[in-house]
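This document opens with one chain alone, in structure tokens, the form predicted on its own.
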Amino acid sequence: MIDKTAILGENVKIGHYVVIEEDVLIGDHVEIGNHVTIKAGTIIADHTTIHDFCLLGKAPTSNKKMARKPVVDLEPLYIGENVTIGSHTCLYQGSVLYQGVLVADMASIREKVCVGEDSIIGKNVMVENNVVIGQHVTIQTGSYVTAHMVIEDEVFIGPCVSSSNDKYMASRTKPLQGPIVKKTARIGNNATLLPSVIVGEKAIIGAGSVVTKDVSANQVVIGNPAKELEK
């Protein structure tokens, strides 16, 4: 089902059982799999891939337990050229994805993200809201980022790391603030990051490191909790 308000460029591919609904506007040359769902408003740019059972353009939801309730009034998703979307990903409203952006299978985006030209968003990642990535960064396999966490040009991210954001733990009454991981800095396979840590530029955590406080640039850090190699 193709909503009539909907525009859609040139050579435009679209799956079987796809819908598409008012003021989407869809590119020249983008190729839509099967059953997909574009959800109102949603902006796809040209030359993009969308992989069989998406979810693009949802809307967050709450409950009344939740004490910080998501934004309701968020722009549309938008999608940028050359994008790649892997098969099951669900992306939310407000968040964009700029050109040559490739997120795998079953990845999920929420609300007000920002991910950079040419990353890799992994399978099976998780990204909350409010979250900036920047450009030419990967996040491998299975990691999970926090809301309101920041990662800078090309940072690499290993399989099934994990950040946090909250420091009490459903407070309630306290500010999040996860981790802000600086340019070039690598963080191996199943690291913790806590709330409000900073990784330096070209630092280096070391696989299963639990890290507690701040690395210094171009330091390198193991163990739990992570502490700095001896040289």
Second form
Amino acid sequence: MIDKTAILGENVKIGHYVVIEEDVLIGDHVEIGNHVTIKAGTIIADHTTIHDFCLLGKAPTSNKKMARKPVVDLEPLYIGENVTIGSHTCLYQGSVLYQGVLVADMASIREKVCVGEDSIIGKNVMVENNVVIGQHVTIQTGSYVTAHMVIEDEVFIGPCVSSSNDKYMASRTKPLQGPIVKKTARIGNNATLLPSVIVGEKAIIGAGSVVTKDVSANQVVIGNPAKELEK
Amino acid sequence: MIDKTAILGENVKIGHYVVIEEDVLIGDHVEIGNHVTIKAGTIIADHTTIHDFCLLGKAPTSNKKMARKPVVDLEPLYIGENVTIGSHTCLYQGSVLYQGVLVADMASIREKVCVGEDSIIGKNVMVENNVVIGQHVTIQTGSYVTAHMVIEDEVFIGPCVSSSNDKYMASRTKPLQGPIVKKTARIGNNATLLPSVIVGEKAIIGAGSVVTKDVSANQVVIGNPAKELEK
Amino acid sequence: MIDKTAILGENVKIGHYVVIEEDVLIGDHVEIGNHVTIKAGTIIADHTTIHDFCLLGKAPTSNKKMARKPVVDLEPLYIGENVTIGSHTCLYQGSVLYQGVLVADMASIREKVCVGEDSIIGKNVMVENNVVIGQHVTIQTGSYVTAHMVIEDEVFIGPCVSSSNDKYMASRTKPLQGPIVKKTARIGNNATLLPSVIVGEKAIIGAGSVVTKDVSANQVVIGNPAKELEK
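For comparison with the form predicted on its own, would you give the structure of this protein in the form predicted together with another copy of the chain?
What follows is the whole complex; the chain from before opens it.
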């Protein structure tokens, strides 16, 4: 079902049982799998591939209990050139994926997220709202990127890394601040990052560590709580 | 494909490529997205929203190796008023969601689960069978709720929290018992709860903690194994 | 949409909005749910059940940044007899599931994976490429199986267990080696396994442990880093 106001470029391939809503803009040489829904206004640039069972351009939702209501007037979702979007993914309105990004299967990216060139968002990675991810970043399978987190260029985040942004856990009065991970820092699998910690440039966080305070540039930390590795 | 025995209320909106099986009952002002399957007998109350790619009312399955076979004669899935069900979710037969509940994208809820009013089941949260979740509970993205777990009213569970219920790991002879989390307790991200631990009222579990024994009311614990925070 | 070159056995049930591509081979008494895509060449043996929203036989993808390009000439996906594939799953080309396997909802299995008879791949479990999983293995909900990992027969992996294979985190020069888990070993929930560790036969890893070095047969380890349990 392709709405008549949608604009499709040259040589676009579209699978079976696809829904493309009003005012969607699709560039040249785009491939779209089966069972895909593209919500109103979404923009997809040239040479991009969308796999099966994707939902693109979803609007945020909320319930009565949610302290922080989602923003209402969002820009459309913008997906750049040469991007690949895996199967069973869900990408929200108001986010931007620059060229060459790979979003793997079953990942989710909420509103007001920016993903820089050639970065990889791994399988089943959940990226919350208001996140900035630099260029050439790798976030491996199953990691969790909390809202208001910053991940600079060339950072490597291993699998199953967890982050949070609410020191007082649902106190509802303090501002939320996720971790800030500086350029080329590396984080081992299943590490835990507490709210607002800063991980310095080229720092290394060992697998399974619990990072409760800032880590300096070039520092290597391990353990629970994470401490500098003895040499 | 809407079965002719399904009953739809007034002002129901249904997307494209939707399957509604026999004897489904849908209230007034319900919105159903694209690519949704609603299994036989499911009941959806007024003013509820179902997003794209949902599977509602699934029956349990098993294989030869599974020690504990699923129950066969389950009640239909019941989804109350003003509920929101995110995209790519899977909800089983025999569960009840009370009014105002939000189930976020990619979450799963198995059979014999009860979710109280206005509670939030976060993105990619997996809730196993035979779980009781109270009112105004928040379970954040990526947490895992094991079978036979109890979560009382107003509990806050941060992201990526893990729980288990089988002290002997597949011994197959002992009864399963998940953790019991008392009213308004708060659990930090990526914490690990061992089988049958009791987390007392207003207790706080630090991020990344491994809770190996009961935590008293108002106690604050951190570390691996989790111990009372020194003041 | 069933391609005319696909071959279907006797008594095959197919749901609504299903796509079956060229040269797919489906045995007798197979049941296929709604909203399913089966890619070219996939083979499904007798008495197997495929639930809704599955993608079977996906080809690997990559982007410019990925150091290790996926293999191109893969065998088709082979799914054996009496297998059950849960909803919203994604299984790649070049993998083999032996008879009696259960792949639960929202799980993912990449290319060059072998899953032995009657093993269970739990809900939301992500299995990467080049993994060998033995017979009668249980991998519970939300666990992560890294590439180049070996899991022998009758191993029990609890929920939310994490593994990794890249000691130098994206150095791109060393070979990747995941953990090797020997027969009947048991791993508690949310444990972290570092690259290339060997977990011996009948060893037990406590919940929340961080396994930084090899664990001997019959050893019981807990903590961060994991150490032998004092008796």
